[in-house]
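Taking the form predicted on its own, here's one chain by itself in structure tokens.
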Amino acid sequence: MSTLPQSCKAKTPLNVLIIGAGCAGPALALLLQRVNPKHTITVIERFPSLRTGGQQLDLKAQGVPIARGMGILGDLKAACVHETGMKLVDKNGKSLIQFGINDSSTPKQGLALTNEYEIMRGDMVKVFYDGSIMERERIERGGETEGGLTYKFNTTVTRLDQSDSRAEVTFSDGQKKHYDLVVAADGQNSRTRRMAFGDETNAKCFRSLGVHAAYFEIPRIESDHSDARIFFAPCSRMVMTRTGNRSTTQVYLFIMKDKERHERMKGVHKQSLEKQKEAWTEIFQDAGWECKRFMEGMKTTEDFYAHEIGQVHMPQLHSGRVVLLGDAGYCPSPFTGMGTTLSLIGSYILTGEIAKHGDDVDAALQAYHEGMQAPLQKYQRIAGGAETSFYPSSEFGIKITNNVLWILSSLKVDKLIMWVGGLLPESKDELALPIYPEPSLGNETRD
């Protein structure tokens, strides 16, 4: 793969403002920078700072290159995770079956299991968001006064108003701006999406996969070890944790297809923390395993988090002067595992369209739409379904299952395992992102 082309500069450099200051605003920031030391660019964030909190994330794919062509793959290995596996376990904690790490070069489909480059979301936010803040200081230190890059927090938009060629964005402290490009990275619920795109477009997008999940930390103890950990409980709920060489060990909690539980926990999670964390544990405090500690755990923790599971699925990715970059534009759901990389590839074609089509906004903004076409298509597809459905849900479907697989996983057939429940990673990734003339982004990389 290519990277970005350095002759083929836009001609007049924009002002740009993006959304969110996650992974894939500061990631789109630096790569800009790179194309156009001139354009000046702001990245506001809702919240008072970077949000150092959230689960592990991997990185995989096309998104290793372009990381290395961005110069910050070095950082983000040295920040992962130390992850040695996965093992499913029954509701003793026994062993059922082990798996290892997947090479970063594999794209995979369903069950997230263990990826080379396993990094905590504050982790490679503060990555993305170093990058491009020292490309500013080298741009500068090269003597370039034009342009710029400013990061402002606690900071929303309010309006948004679009003429032919810019857009008029009205902030939270009333202050109006004008913008050649405004980009909505401001994650699933994007705010941004729903003022641009309109009520009716932006309810469409949401296409729920029936699954609900909750996300917490808990204290470390001597039996989490350094694997993930997934077990299947009866009532279709499934549980996993991942510890790592981290002092804490994260819980995720998945409450697979039902239709009853469904519709109740679309309103739970409109209640407060308190009345959320009660129907979580209502729900897994008798499930099995160790989930009568993790809901002890639970009741403390400072991290909390539960969703509906779904994807974002647009018509089109720009609306005016107003683009959708990551999980604004195209969430492809946790169970898929390619989040990040998503939103990396949206921010190599992006910037790689602006940069090629010079003055032409417009044009760059169709041209993204095309090219992202696909990676979704291949991306936003679950292996397996979402709804894990090989697997039981029925107390003694468990059992036998779960004997079933001893038996086979001690006959050293696990690949046929998981080619059965459709989590093997495809055997060749044969998706070609756009090659951008001229590269010049894969100069300096430090890793």
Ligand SMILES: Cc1cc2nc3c(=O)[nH]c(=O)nc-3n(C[C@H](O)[C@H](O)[C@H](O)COP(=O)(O)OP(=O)(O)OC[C@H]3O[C@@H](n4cnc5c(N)ncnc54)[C@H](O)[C@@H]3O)c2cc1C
The other form holds:
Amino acid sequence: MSTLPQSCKAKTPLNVLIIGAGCAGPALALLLQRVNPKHTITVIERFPSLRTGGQQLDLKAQGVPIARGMGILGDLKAACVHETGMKLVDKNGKSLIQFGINDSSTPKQGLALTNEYEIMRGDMVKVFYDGSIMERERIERGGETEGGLTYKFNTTVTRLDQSDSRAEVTFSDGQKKHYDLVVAADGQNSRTRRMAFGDETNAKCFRSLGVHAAYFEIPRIESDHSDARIFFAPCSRMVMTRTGNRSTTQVYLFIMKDKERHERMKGVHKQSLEKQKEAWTEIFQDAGWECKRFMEGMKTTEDFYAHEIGQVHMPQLHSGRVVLLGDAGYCPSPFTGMGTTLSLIGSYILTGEIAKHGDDVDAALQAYHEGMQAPLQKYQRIAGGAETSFYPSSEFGIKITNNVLWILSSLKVDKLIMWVGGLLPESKDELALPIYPEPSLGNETRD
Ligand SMILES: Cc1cc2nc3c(=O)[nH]c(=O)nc-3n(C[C@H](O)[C@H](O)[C@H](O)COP(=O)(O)OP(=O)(O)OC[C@H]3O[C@@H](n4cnc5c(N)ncnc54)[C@H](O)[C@@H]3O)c2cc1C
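Same protein, the form predicted together with this ligand this time rather than the form predicted on its own?
Next comes the full complex, and the chain you just saw is listed first.
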């Protein structure tokens, strides 16, 4: 961890509650302490310990220099999965196209879908969490006695009331406390968002992409090599595996647009884990390639996670003293690969604005809302256009698509291939983030 100098423009230290210890919550806790070690920060998590499930996440674009400024890029790099690239395979596992690795520092490259920073979600969450704790230890070693950082697990909020300049929170253990700021970092289905913005706004903010996904790990076998593999199966099904240098293989199942299955799966996500696995098995058992093996592995996997893929679009990112961060405020969907990067951008801008506006927290929250609009416009855009991207459904359609892709690949018409697959990566155009005067935000190390 770097020991960057501190700056305390926020004159009055804040009493901050962060709800959710995923990626966004601990990242914000680290940054807030940097600009004012006197802040009192409490992070609560619904689960009894850090929730380390989930598969590979990307760190891209401005997420990389922000992580460098936070002093955790080295730790993230050490946790990277070493994937060699990505292949499109047919139902016999034969490779049709090979994609390379996307170096986050090089603006324009050829056909590349694997990213330079691909990290298992559990490792990523742990780096942010450890980083925030180490920051506090560093502050206390320096002699600071005010402020603090506390993580409370197995804890949720049952009631949220707001007055002019503070929020009154009732916790699941019955305790009541007041905070200057409550940060909802509780993910795509944020309950805090519903409490603060009301049922109607909450219901409207989730835009389903009509796609459902399940992620889990199975034992690796010899033929699971270090390239990720994608398989288009008939009836709007897609399967992906990722192994890299790890001893297990991650399996991703996608049910692409299919009205009937979409309606069914919406209900399935609310059922027991066992019932969910049954439904996914029924749909993928006959999909071809190695799906029978994947379904066998799913039976005993312990980190099964399935959800409806969609985006969160909020008209405002704050309501009184409650502010939305990460997926709770602007989940971009895994199709963009920008969930973690946007959480870091959000943490950086929120911290920067709080520091910049000193004691005027309301002005800081409005500036955060405004500052996030450009990144959201850019990074919530789905590559290839989720509504229009072409996805082959019939067996015949897949055969034709695979043949066309093979020919295009041989001709190295990369952009066209990406368009056909709906797989164009995000554009590499630079987006200028605000530069805050606080040296402790690591501006001097941002590219
Ligand atoms: C278990 C899990 C697996 C995931 N797997 C993938 C994946 O494979 N691929 C992918 O692209 N994205 C995945 N994601 C989403 C990804 O982590 C986010 O898009 C991104 O990292 C932004 O993080 P976040 O902190 O905003 O949200 P999240 O990572 O979703 O974290 C939210 C945190 O808040 C906690 N929480 C939720 N409700 C409450 C509550 N009421 N009170 C207190 N705490 C609460 C959750 O337990 C979680 O720890 C997963 C998320 C989770 C929770």
